[in-house]
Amino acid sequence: MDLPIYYTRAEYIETDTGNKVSRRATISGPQNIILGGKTIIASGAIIRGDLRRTGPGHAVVISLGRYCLIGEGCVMRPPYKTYRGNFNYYPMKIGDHVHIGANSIVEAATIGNHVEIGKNCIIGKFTIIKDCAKIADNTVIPPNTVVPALALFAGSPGRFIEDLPESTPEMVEAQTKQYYTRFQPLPAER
């Protein structure tokens, strides 16, 4: 068993559904963000729920599944484009068991389940990352890229490196659940 990752209770807010959000994270437009439960948002992360479509409907800007980790210093903002002269933001949907490494910038349209994104990555606007894909550290994925399921992408620009094993979903799920279990308040504060 790996050692616990300790945090101070004063720094993290824990919700009823087990989400742990750092007080040093910037959550803009929280009414437009859905957290699926047991998600950890680390300090310095910026989630831009305030960047939403104008007009009625489309209230949800960013939705995250269960057991997600948004690393330190990550920036998550919805993709945008000008269509027929109208500038608009589009929703971002992130599945379950997604880990996003520290200092990554994400403007994807969709990220599937069991996806690992490394540190210092840039995920371009309207990127679609399918289930069980992995993005290596320091990778730049150009806008509108589709990353296939069970694929490892790396480099700048990010390109296909190799297929991942069929056991990827189980391994990633075990890692994300284990990380959440290890993420505990300091023993003196319990």
Second form
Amino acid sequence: MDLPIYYTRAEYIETDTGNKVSRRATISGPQNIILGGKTIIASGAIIRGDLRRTGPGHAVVISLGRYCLIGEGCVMRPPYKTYRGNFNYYPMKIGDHVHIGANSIVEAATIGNHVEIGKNCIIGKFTIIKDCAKIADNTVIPPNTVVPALALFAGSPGRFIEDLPESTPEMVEAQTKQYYTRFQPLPAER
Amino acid sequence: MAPKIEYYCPCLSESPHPPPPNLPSSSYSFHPLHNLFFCEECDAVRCNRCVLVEVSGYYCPNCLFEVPSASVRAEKNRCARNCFLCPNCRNTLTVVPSDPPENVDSRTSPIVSTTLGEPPFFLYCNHCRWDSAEVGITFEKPTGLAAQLQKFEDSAPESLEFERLKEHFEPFLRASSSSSTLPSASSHHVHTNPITAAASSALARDIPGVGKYNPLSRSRVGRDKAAHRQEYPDYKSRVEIGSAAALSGEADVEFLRHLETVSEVAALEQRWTNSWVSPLPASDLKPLRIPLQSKKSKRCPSCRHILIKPEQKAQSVRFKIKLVAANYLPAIAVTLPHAQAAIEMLKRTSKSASAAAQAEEQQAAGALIAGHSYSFHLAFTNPLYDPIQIRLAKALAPVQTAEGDAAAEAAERARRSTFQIQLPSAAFPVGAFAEAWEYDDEDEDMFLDDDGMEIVEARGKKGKDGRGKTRSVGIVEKRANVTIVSGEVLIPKEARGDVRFNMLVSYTYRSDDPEPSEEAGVGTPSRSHGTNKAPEMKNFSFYTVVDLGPIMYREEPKLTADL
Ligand SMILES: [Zn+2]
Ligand SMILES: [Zn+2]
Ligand SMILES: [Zn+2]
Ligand SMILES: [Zn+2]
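Based on the form predicted alone presented above, generate the structure block for the form predicted together with the partner chain.
Below is the entire complex, every chain and molecule, led by the chain shown above.
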């Protein structure tokens, strides 16, 4: 059986819906960020909810689903472009059961459900990652890339490597749920 | 490396027993559980090497357009929309106008709507900065680029030659396909499609001594002979092959003579996804229309029942039929408690160390050292709605056929230098899977806590090896649909290599047969409760390979000196 992953209770804030957010993470513009519940934001992660579309009113910049993990040192930044002469940021939407490994930089437009992104990856602007895809460690996905469902991408630039097994949804779901359960305060503090 | 376990699919061997795990080739017969399928009809495990694969739909991996099979052929298996691969780095190309927008810093890629901008348009790679203007490809309009490029491809001499060949054989193909529609329609797995038949009979006619490829019974031979008698004219090629080769050959030599850097030559990787001969100089490579991908159905190789049937929608990850082994066989996880304890210690003590250093420390702490014995844990998770009884056995090594004293001595020596495995001999139960357990993951009490180790000492049967050790072989823990048992490995001082062994897992389960299950897709039949019938117990066995990791030595400096 897999061992627990301990954290010091003082470091993490736990929300009513079970999100665990490190005090050492930088959450800019929290009012523009949605966390689905049971999502973990690890130490040193940077989430740029402040980079919002210009204009009045409230805007969701980054939304994350349930059972997600933003690994240590990750940078989540909404994509931007100049369209018809206007510079603007565009929202980033991430589904349920999405794990992002340590030190990855993500500027995707959408990431589906059950997606695994490895460590030290760069996910370019406006990338679309469909359900159950997997990005191997150290992959560079150039801007505007589309990663189809159940595909493994690796390399620089990231390319299709192989189809993932049909049982990927169940596997990833079990893994992300298990990870959340394993992620617990050090027993000494209990 | 963490210990691991893989499951055996017997499709590559004649015998139902797995090959010895120390043979490198044995790895082809073992698979992770989640990569395997299960045929209920045959009551057997199937793997990706043995299932029959059928294309159930085509789509472009970039624009995700679902391409109807009719156009797949005309468009030569590539996307006919605006999807292109960079010939240099395989990234997806972007269509850009000639006037890059102002006020964009040079680092950003020119992402512009194609409704804007001035012609000519060209294809640009935002990864390696290749652009199609370099090879003289520009477009007046930013739409319908694929059609323009395909016109290019289709005018390649090889493409024209191929078309001509197809045309030449067309009448013969039509004749032979009409005569063989019946067998090919009833079972298309047998290799008798009209093209194969035509090719084989043409080969048999033109090259003396080449027998006709004949997968079918004798009755078909006669019919093939009849078809063979039918005459068709000789093929006249467009290009005389000798002169064509000479032409490109001389040019290539000339090019190579003036080569300054190796990168001027297109790498193999850059050339081989091309349909036709591609130019040697890297600077001449053309953008590629993106090859289509397919969704696949999978069938059992022996009974033809469908094991995998995807939903029509290309990007759906749901399946109409999905018979995966993980829903039938217990999942097994292997751990080395001594390694886990060591990792635990390291985690608590050395917090500041870098991740790499930590990984190294953990590796060292979890090592299997020659001359010691270790216990290992096997956690069985039951996917069935009924409890199962599991029995484990070490797979026997294949019987040595060698004779004589020398052979016996060698065998004895081999035995002395190989590790010994002890597995629990008694059958043990694993509780039923219940949907509720899935939602209990929040419940920390269900999780293996620190008390787990104490349960070992309290409940496990103490090993009676007379050395007064408190190791145990037996049940360690039982909860929900998981049972953890422990085994022991004894590594002699002379042992080398990996601790890897085959294990036979047999389990009995309550069978709900013979009710046929037509509600495919709504859970698997084995998971359904058939309480109206008297329970019938069935047995299923499968082989696995357990890999606990490499054997290490205490004298590390000496080891490096030996190397
Ligand atoms: Zn197989
Ligand atoms: Zn396309
Ligand atoms: Zn490129
Ligand atoms: Zn079958």
